[in-house]
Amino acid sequence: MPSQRQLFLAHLAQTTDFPMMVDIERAEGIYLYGPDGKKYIDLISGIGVSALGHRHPSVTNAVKEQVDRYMHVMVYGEFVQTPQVQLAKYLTEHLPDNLDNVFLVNSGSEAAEGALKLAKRYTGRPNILYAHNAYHGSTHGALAVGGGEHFKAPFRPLMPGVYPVRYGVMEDIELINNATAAIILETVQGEAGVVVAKKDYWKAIRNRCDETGTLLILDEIQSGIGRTGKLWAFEHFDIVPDILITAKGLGGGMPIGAFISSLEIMKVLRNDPILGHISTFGGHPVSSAAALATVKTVIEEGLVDKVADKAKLFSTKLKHPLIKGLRQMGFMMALQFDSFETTKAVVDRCTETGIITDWFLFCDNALRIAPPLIITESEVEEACDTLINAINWVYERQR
């Protein structure tokens, strides 16, 4: 008879050489427990997914509840369905005036592609700018505004009309002109190892594009839902962006996105042509019911203003010969080692003591760490004690 793990490898389609193979049976709160009862701390929360950790009462509570009356009844945007509504209500209740208007699709790649399609139907413009070393998803459109040619160079042709910027540099900016449909940017850079640009950058894209009739895309995929000690990372820099990307950590550990914007710019989307843009599974009611109990849950715990602190905490814990740097916004982390195989030999032996964590695309000679919101100090630090050990026992292999 065939194992579990045999059968992955012969009928799921792999996505590397390589997979981490961890056999989960079940999970709760921090953690993830295999079949031999063998306890993880999920330090990464499913790459930015598990803001409340895994199965939050809140959570499954409204996916049980809603599983009870309806799931998929038509495809978005035809029938009042209220979880979608009560999200979408609830989620511009907690955003600027000028994104009161909501389209639910089912990832942060799909929310991408709705947000590119958006900004040139509405500016009728051919151009967008997009990042170095950015990410956005791995879709077509989604994977042209990347910023790894490593990733897209065996898929080209790609969409054209997309042209690369250098992320937090100045000189960049006059780059955006009058051809310019968009800018998309993630507010934190994620993949490239949590990269962060300066207060005054931000407000010189936004003057800029409010010069040219550009729109700013800012993709809050990975940094949104309060990961990085505000509800949304552009709150940081006091800037708005015409449009807003939200995935992962949205749904509490169901499938959904969204692209957010203002009724105004949303609207073109209806005619010339009509579903301009279209979904079947978009805002799914049983996802939409999950992402609600979520944002509620991380707003009304109060868990977005315990980040800095808890954040702090790992920051003060983490030292070692083996660490170069900390790069941190909130709990989005980037720890920074030699090079990747350093860190590759780091992600296995904490894999081995009970720790899940990764690498970045753009920067792996670091470490992820983005834990859940509901972390506690004890666990942080139990986290950090085990990561420590795990730093040192490949350090003492290198000496």
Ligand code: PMP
Contents of the next structure:
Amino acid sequence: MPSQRQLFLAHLAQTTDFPMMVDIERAEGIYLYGPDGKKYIDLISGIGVSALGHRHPSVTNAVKEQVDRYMHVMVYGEFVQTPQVQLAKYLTEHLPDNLDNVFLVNSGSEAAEGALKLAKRYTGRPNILYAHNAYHGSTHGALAVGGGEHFKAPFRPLMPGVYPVRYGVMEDIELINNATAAIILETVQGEAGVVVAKKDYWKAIRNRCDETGTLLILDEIQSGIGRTGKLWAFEHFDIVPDILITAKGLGGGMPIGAFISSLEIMKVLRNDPILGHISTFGGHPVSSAAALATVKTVIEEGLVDKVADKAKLFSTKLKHPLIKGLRQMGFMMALQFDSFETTKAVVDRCTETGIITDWFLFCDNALRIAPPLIITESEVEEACDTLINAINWVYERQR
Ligand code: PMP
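Could the form predicted together with the named molecule be shown next, to go alongside the form predicted alone?
Full complex below, order starting with the chain above.
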């Protein structure tokens, strides 16, 4: 009888030649458990997803209740489905006034695709600007506005009319002009290794977009749902996007995404052509019920306000000669080492000793820390102690 691991390698399409191959039997809170009883701290939330940790009762109850009522009944946008309606209502109540209309999709990439189409259709303009080292997804359009020629070249031709700018660089803001439909930016760059731009930059971006009639699309797929210590990271910079995209943490472990804008902008997807953007499963009722429970719990339990103090505890505890720095915006953290080799050795040792972490798509010499928002102070201490032990283990062997 082949093992699960052999079947995994034989029949599931692989994305690298070196998958993590961690066997998971169940998950609870910040912990994952293997079939052999091995326990791991999930220090990356399944890559920015499990804001409430795993199997939070508010989410599992919402899922169970919805499964007992109905699952898929109709493609997105036709039937009045209460979980979708309530989710959209709740989200818009916790967003600035102009973000009052929600298009539900299934993933982050789809949210990016929808936002790009919406901007082109609304402005009637051909061009999109995007940032170096950006990540907005793996589909053709989202990949076209992502950084990293290495990841793009083999798949060309991608979407035309896209032009890169340097993230956080004032001079490049001038590249936004009257032919620019939108500029798409992550409010905090995730896969670049947690890169934060200054408030002045964001003010200047907002002003230039207003001057030229360009839409500002902010990608909060990683930075949203409280991860940076505000519900949305743009709140740190006193700016508001024209289109906001969210996914990952939104669903509390269920797949869902959204692009959110004003009714005035969103209206253009209804005519010329009708059905300007459609989706069969977008806003699946079970995912929508899970998302509503997730966002409500994050807000009502005050989890967002507790991020800053717990994030500070990470920065206080994570001190070691091998650590070259910590880039941090709340619970988006990049622990910098000297090389990929050191980072990989630490990540591997972490897996052996019970911590799940990894590095970033465009920054392979830093370790990702993005814990569930529900992590307690004592769990932060436990995670940091295990992490420092792993770092020290690598350090001893390098000497
Ligand atoms: N935008 C950002 C900032 C992301 O981090 C990701 C996923 N890593 C995406 C978009 C794409 O999301 P998905 O994988 O759900 O398509």
